[in-house]
Amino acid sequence: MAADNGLVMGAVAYDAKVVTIWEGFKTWFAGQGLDFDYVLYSNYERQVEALLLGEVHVAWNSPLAWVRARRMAGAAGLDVGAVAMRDTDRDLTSVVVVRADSGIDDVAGLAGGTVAVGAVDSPQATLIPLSHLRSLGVVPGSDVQVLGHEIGVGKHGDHVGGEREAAKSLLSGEAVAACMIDGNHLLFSAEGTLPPGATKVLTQTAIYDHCNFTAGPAAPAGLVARFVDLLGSMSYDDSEVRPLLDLEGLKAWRPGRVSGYGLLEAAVDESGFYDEKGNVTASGYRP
């Protein structure tokens, strides 16, 4: 069980910078009088299970981890809550991209081709865009073949490698389309992975939300409230915290909300990734 004299948070080590981020936050929280510590996990499935067992009070969860935590908690008669998120976690979209010279102008043109995606557990580069294609009448595995890029499996797409490889598959001709979050489409174009003008957006999903801090059933309410208040007090103008916010990819923390996870909930059900109790049911998934 997590120590009861301070707040213990779980995070997934998707990159070496994660240690720098949370060591910095730990020092800053100590300076504000909050006893804070963190535990790193190699994958989100393990982290969610630890949260429900009370081994950590709060988890920095991917959107897919939130879906699982909510389902597991509901099945066990427990409560979890999204208490905070980044400004950059709100109102995101994913895109399905084709080569500009492909001659493909609508999703019907994908029929018979291969669509490149990220890792099997990536909300933004696999689950949500494939669900979007289904909603437009294109059935993955039937109307189109799906080419996955299983990099960082268990990290729910936080490792950008799968999306980058999907983009490369599009350029090489292995695939007629590639799925990615819209921000990474811009990133890949800026860094040269996708040469300027070489691709075009075929279709774009509706907006959805990304990560949140999830408070578990063992979380002390007073400590969580203090944690959230301190997050909200962080200023991007503060030279001490700005480097940490830059590493974590935000300018301000916002209150947690759960209104932006409907697309992912539907995608999880369509793909059979989790069942209604949060059990992992995806075939062959080994985080």
Second form
Amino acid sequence: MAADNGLVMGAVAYDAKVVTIWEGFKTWFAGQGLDFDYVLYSNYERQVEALLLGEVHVAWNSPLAWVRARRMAGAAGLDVGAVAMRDTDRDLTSVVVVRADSGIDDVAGLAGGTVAVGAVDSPQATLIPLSHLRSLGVVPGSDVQVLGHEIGVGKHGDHVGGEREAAKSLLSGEAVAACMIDGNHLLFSAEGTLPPGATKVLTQTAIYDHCNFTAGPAAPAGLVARFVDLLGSMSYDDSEVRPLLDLEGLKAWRPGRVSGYGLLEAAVDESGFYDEKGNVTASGYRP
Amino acid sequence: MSPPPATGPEAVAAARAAPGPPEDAQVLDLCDLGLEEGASVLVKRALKRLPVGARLVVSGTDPALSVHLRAWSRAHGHRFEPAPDGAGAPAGTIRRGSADEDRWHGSQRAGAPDPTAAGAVADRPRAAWGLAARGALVEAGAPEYAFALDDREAVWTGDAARTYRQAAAGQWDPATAIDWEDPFELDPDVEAAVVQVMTYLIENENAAMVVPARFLGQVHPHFREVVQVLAVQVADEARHVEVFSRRATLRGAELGLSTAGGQASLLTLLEEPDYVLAHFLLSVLGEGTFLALLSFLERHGPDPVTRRVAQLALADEARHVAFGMTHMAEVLAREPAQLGRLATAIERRHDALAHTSGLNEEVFDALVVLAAGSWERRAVAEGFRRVLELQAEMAEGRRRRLVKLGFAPERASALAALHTRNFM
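And the form predicted together with its partner chain, for comparison with the form predicted on its own?
Time for the whole complex; same chain goes first.
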């Protein structure tokens, strides 16, 4: 159980800056009178299990980790709740991109080809876009081959490397299409990984939500409420907290909502990533 | 976790913001320019002209425009609504967020660039202004720099800008300003005297380079013109060290002597922690004294290269002394009581050096030989007379400068006499 009187949060160390971020938040929370500490995990599966065991009160969860936490909690008759998220976690889309000169104009044109994706556990660069193709009648693994880029497995696609490698596979001709989040298509195009004009967006998914702070079954309601209040009070016009918001990639914290995870829930079921109890059933997944 | 915020290289182009069609919305047509090709700059410009909450309808023919606008708007704190698909339809509407304005909440203008404008130069520039240009709008939350010399009273000299311009215009290239091939023949002993004097000059110029260099990093960059003068002064001295070294080795590889007393004298300059006092001791007294020495070498140097390097260094040193005098005059005008501190600094340095032997005999003798130009008896006598004259001229120069700063004549004479016998 998470000890003492403070709130304990879990986060996944997908990058060294995670320490900087949460040390900064810890100091700021302390200044606001909230006793806050954090525990880092190397992968989301271990973090979710720790949340359900009550080792942490709150987990800074990827969308996939949220799906698993919800399923595990449901199976155990426990409650978890999405209590807060970033403004940038709302209404994301992913895209399937082809080379502009490929002659492919619709998803049917992908048939027989290879689609490059990110890591096996990436919601934005693998699970959701493959589910999207499936919904359009293109079945991954049978109509198209799937070329994964297993960078940072267990970190649910937090590491941008898998997506970047997928983009490179598209350019090199290894794949006829590549999947990525909308913002990374812009980033890769602007930075030159994808030369401007060299690719075109073949199809775009519907909108979905990304990370959330998931309160676990052991979370003391009062502390969680205080935590959420303080997050909500962080203003981008405050020079003390702005560096923290910049590091974490947001302008404002928003209330948690669970309405944006339908696409991912469906993708998880279709791909058999987790079963309905939250057990890991993806084959060959070694976080 | 975070997908990285979408940003890209920004190209410059003209915005095509047109008066808006329906309701409150403004319209921006990007034509075929993609967000990743610089259109983001146009979008930012158009949004900046709108109040927070207002809408900007963006259209264009880049097929990825709607995808990219969504990602870009999210990362920049705006809201994006894609337009329904349709031929010729806009990509969507951006509702302006406040993050770009919020970032500048509490920011502060760091004075103004023109130092003569009212309020341009702060009495005590903020530590967080740091390296920002004077006049820049500085975001709140910038790190605090520890520039120890941040007091206008001690640092600022109104004449700095003019001095810097003069100095920049007066820079010379050692490779071309001196004819190193100019032929001359010297008696080996006279050449040795020149080498000894050069050796001594290098040691002193090292001090004149290091002292401003040490303060250079301490002066708040808000006092830009002062920092620039110090920087160019350091560069001047670096050049002097070069040309004196080059003259010293023009005819041979071996340099002259460096005495403990000479070094002890220079050490007291380097160890003076107070900027005003260090500037006074170095520029007004030390370099002031050197003006006479360099002028002496320019007149009596036995060869054209020695005379030329002395002449070039003299022009630079004259500027350093003038700046030191202006700085002292301004300090004293603001606080006349500082005169006592200056006097004490001279006395303290004199006391610290009382046990040392002062100017080494080798330098004195070398100056005599150099000024004599030969070992002929009458020539040596003339050289000796000229060096005595030089010493008198040095003391008189110091006295004159001290009087100019406000010391009574007798007091100025006494203080001038206390100046180190090592000249610098």
